[in-house]
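In the block that follows, a single chain appears as structure tokens, in the form predicted on its own.
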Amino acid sequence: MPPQPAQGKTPTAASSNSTSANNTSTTSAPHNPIAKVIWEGSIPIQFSWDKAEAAAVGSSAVESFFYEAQRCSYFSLLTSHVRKHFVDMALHFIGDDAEVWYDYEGTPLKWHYPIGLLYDIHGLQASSGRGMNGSLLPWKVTVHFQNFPVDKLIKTQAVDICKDYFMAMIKEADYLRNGTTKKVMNMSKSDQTQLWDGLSSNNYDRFWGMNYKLMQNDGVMARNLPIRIYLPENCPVIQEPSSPVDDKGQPKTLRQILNASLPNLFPLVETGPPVAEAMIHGVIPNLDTSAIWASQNMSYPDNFLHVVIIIK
């Protein structure tokens, strides 16, 4: 039986800010049991050092590192713990964390995607396409300390850059929803700190106490819903303007949103067994669900609804 995974309080630079964070007032998160369950979702991961790299330094029998990672977190926020484990075990690594990268079955994992999204794409979506059944857990991820694939991954994956990318996604979601980034740009420095610290320290109340202000539209209908759709086989990500209402002003369902981009996979009227499913946070939602509700309750912390398509 493998060692029990370490619990996922994401290790980050946020700890260095803990004193200042504790001295600032934190807006309480509103009661939202769906968002809370999604926030608490986790994936047990088995990190193993690349065999070729380990053999090259005569350390072919290094134990794997088990960690229970939050679905909403990022690999960049785990790297310090992963690196420490392998350094303690024998690895003589003198580079910085930006040199560390991960792959799953030979495919480099994009550090700027949430961990849960990566698992759904490379684990659940890919295994479904190969007709595989059964559990993929713990998720077996390979760690590399050299030969960074600059042609496939963005090189700078330090925590500060991850924060900048995350905030850029928050701004983009705000623009899609409101036609302006005014809500985000009007946030104070302490508000932005609360948002990031809440995510990086896995503090639901701290994060959602601030993010709720960005997600609510003060009774005004959103212009578009921030939605990204991921097809198999490394197809380009689909991100198109997605109005939350139809021509009659009625709220659209997830099926209507998906039909606009993928009519052959998601017809408005099913005439036979479905040929595809939509997955969000590892679950298959009812396609009659309101797209507005899904966006407000099932988005990742970057405020995008990330939808992974499973072809049957």
The other form holds:
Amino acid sequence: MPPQPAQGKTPTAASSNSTSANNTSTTSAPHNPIAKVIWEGSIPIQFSWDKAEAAAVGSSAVESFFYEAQRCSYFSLLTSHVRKHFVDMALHFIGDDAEVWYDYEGTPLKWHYPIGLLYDIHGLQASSGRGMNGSLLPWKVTVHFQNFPVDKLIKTQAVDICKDYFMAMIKEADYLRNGTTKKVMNMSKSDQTQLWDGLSSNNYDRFWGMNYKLMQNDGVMARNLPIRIYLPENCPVIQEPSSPVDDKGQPKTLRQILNASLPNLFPLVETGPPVAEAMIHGVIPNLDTSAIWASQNMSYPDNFLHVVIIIK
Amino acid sequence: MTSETHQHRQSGPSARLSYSDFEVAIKAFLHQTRHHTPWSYVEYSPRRGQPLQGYLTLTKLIHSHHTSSGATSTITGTFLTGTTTTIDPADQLLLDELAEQLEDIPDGDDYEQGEETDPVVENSSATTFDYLSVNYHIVFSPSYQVPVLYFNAYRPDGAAISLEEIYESLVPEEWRGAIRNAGLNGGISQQDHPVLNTPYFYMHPCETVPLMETILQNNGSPNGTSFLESYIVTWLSFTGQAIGVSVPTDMVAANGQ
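Beyond the form predicted on its own, can we have the form predicted together with the partner chain?
Okay, now the whole complex, with that chain kicking things off.
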């Protein structure tokens, strides 16, 4: 059972061996089995070169590239590996990593969304949860080296812009928690770097050593939890300020948070079989879970809880 | 919006807005500017079961011309009604008329006073006309609880322009350095439009609250309503100037104190 927060206090993320000397250049992460499992979550992806592009250069029999992608990572961070495979396969790619883009069944994939979130949306949500048995894996993604769709995807200068976007999300999460972005803006360059480096090099200790401080929030209860909710069919993303406690100061459950935005899909009291489910990192958490606990332990590295709604 | 958006509001006027504050503010602005600039109110349904919400849009034609001597070009603006990104025939006629007049009148007829920019454009060809169609959207940010200015610019062939071209075409030269260096990654970047879910450029909103709070303190309007009614005019006169949209100076004088 996840630890429940004491009233009025910010609960700590599940920790036993807490960190000591925070003055070291890399603070090691506290012991947190839930965060570790989420960090290690991965999806096997099969990258295939767009058929039309391949045909245009006379290469129609290029093998796919299979890669076990970290759910918490971003496609931008995979591009150099992907490109290397196809270049080795004799694709003469002269352009920029910034021209590379990915699609799934014709839908361009937003490179600024974490890979796990994209799979949850385009794979699991789109199949109304049927893909949860693993039948959609390996995830078949098409890679393009040209004709970047600027009307559909944010233009990238490859990894730098991905880092910028990631830090903007961290900043926004901080603003939601505290009403200002002072904490993030006052982070030293090396602290900011530690966050991004930890993520991009898949180093849990490096990332969580710094992220732990953001999640702890100096023991101050968050004003609002950073949550984004994704409905099917390209509905505008729901991002409404969600207080972690109710009028009486009691910690809210995930059910209460979802009920505030989607009362018909998530009634407070279930009168029949559920019409919808909430998925985070490809799993359906118990809706009685404390929302603040979920925010601190189940957020993506960008500090947001990205919740995908599966309509049954 | 849920009642939670009201939890942190002060009893008096606040620089942070709830969505319903925002709606009051943009409707007031729409009314104030109806004779000056054709802002439109666009309504949409966030999702089933939610009341409709809205945002403001404006399409503006920015034209410039440069001569073979290479030096000066003048960017002035003309407004198009409606919110399309393509140029419809009526507006094309307007553009052609303006093109004729440009030879005689160095600075075209402006709807906005004091809004000219004079970037130096190097071009070795003969006199040519370029114009950009620029869409501006004023959309509410539920995270920052302030309006956010989104925009996109297109060449006549419909092609979208890059961030670099945005800086060169829309941002006054003397502001470029400051905006590029603002914040974590520059004052302008791209984001998914919160309603349309396609890429738009936008001005980072994190400076808006401190800015509006300062104005609120200095002008201390005891009547919450008039602060809301002048919110957009005030906000846009700061934010919009940086990227080619503003409010007529006489309006700012009338509404600001």
